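Have a look below at one chain only, the form predicted on its own, in structure tokens format.
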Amino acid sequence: MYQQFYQHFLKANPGKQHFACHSHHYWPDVTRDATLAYWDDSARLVDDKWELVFGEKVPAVQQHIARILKLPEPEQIVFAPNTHEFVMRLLSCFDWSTPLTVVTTDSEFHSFHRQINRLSELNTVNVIRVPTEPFATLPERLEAAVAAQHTDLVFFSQVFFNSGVGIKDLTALVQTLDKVTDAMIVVDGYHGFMAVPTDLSAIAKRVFYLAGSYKYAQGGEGCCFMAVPQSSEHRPIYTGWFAEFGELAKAKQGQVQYANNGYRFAGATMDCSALYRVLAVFDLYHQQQITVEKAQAYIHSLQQAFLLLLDEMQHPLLNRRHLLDKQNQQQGQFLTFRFAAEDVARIASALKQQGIMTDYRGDRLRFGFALYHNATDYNLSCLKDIS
């Protein structure tokens, strides 16, 4: 229905079935002529590039961001080579000489967890994990652990990467959490973006958001924002000379000055060819009139398909009994199976063998669902000899 798009990749790929697209998303074909677009305009502009960067290409990229997400103020967006810069950004808002308090999940994306990791060796710094499971529970379990010390910062993910569960209700749990915490709330968006229908309109004054184009945004590596509180009066150490783009806050004598915008936690020079890339992304969605719901719907369908073929092959492992999702909390673009780690790295490793390419965590094994598959073309024989 949509492999038109996606004809550069799917013909680099022949025989496989890519059922990693929640960790490598194959781009539409739109993008490779985005990237020479990008090349053309430096050798054509060179240090006057900056002036089309920050002029249109950052705007235009702002506004379809803020349309998908429906965010009030497009200008609150910045963006960042990856989410790991701006966690960084974020915490070095905080003093760590003095008592830190952070309260996050079990189940945050790896240079999170390991970041935050780092900074717990401190003695000033108390990380409190709140496990995701049962999942049905954690948005109570997420606000009483906020509400029983004060708390410096509240960081989740709206879709778990290591499972595809996510938040039923982000509205909700964010002003819950409002009411018992004056805590900066983060949500790591990067498996909620372009992937589930996000309304942020009504919390976008209380909550930084963090996503990226390296997974279904699809425009690859390199481009990731966050959407920045209007309030936000933040000013992070880690900072570099983008954040003086545009309006600049009034200084104190002898300060350093930030942007009265989103940019105020900018980085320095990164390489823009992604910021074109999920531009043609945006702009193909657009003209094809491709929606989140839409793409969701097709999604969920793919899935629905697959695992009817599961049905019918009835592996001993591989089947719904061993969905770690069993309360129907699935928001992501990917299934999850939980069983024996040793079981699950064979048998990924059998699948791969066979062209079926998926990924795994622990024991946990992932299929992904994209647009360009077509469930006509899903052939899962091979469960047959691996066991």
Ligand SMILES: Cc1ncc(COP(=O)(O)O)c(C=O)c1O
Contents of the next structure:
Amino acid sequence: MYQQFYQHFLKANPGKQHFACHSHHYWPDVTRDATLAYWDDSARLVDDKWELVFGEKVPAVQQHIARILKLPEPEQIVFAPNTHEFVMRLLSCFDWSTPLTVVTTDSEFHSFHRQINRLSELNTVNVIRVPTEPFATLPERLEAAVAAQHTDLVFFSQVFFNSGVGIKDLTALVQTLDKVTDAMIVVDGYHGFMAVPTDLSAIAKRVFYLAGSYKYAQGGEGCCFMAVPQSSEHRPIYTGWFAEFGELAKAKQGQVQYANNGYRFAGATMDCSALYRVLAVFDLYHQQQITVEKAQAYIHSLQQAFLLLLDEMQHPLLNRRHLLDKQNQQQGQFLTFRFAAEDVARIASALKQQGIMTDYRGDRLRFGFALYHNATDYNLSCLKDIS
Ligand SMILES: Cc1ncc(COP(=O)(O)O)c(C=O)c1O
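Return the form predicted together with the named molecule of this protein as a structure block, the form predicted on its own having already been given.
Expanding to the full complex; the earlier chain stays at the top.
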């Protein structure tokens, strides 16, 4: 149905069933032209390229993201090559020499997890990690952990990378947190953006929302973004010269000044080919009227077809009983199976030998689903020989 848009990647991987899309999504064909267009614009415009990038491309991408996430102020969106840069920039808003309390979960992606672990080696930094399971009570437990003391930063994912389960009602959670804390609230939306219909309109004033192009936005690595609340007066110490673009906010005499919009969280010169690619994907989706809701419905139909095939195979480990999310709280675009770590690694590698690409982390085997799949192409018969 949608495979026509992914011909280059599909032809380059004949015979493969690619279930690792939640990690490394195939890129639609339009992204190849977009990469070349960046090259051509660079050759044609040389020094004047940045006028085109900042005058047309950046605002166009901001408009698309704002439309998709229902953000009222597109200029509050800022770009960086990866989310780690934003994590670091957000953390640099705090004074690490005085007590800092961070409330997060036990299931955050490495870009945050590793960084906060390293930071917690400082005597001043206290990190409280709330277990994501049981998922049904996570919002209440997160709220209680935040309210239990003065909290400076709350950081959690919209959809957790190690389960695919997400926060059911993001607006309600942020609004509840807002009642008990004035902490900075940051949502890692990487597994939610363009996978789950998301409406940030009611919480855009309160929440920092991070995501990027590598997964469901399909533009490849290099174009992450952050939506910054309009009221933000933060002055990140880790700051680059792009943060001075446009109108500047007032600062005390002699202080470094920051842009009056999302660009106060900007870094410096970056390769914008991913920005071109993601713009091409947004345009394609728009032209083809592929909404996040439509894509999600298609993905759900693929997941159901896959599970029915799996039922037929009656595999001792790869079956519904080992789905991590048994209550169907699943929100992301991948299914996670949980069983012993050594079995997970063995089965993932046996599947790979049969051209079935998955990925795994510890005791979790993840199967992702994408628009470039057709349920009729799924073939799991090799499971008969994998015990
Ligand atoms: C939840 C989540 N956040 C962030 C990232 C990417 O982090 P970075 O852009 O810092 O490499 C990933 C990548 O897999 C992720 O799963």
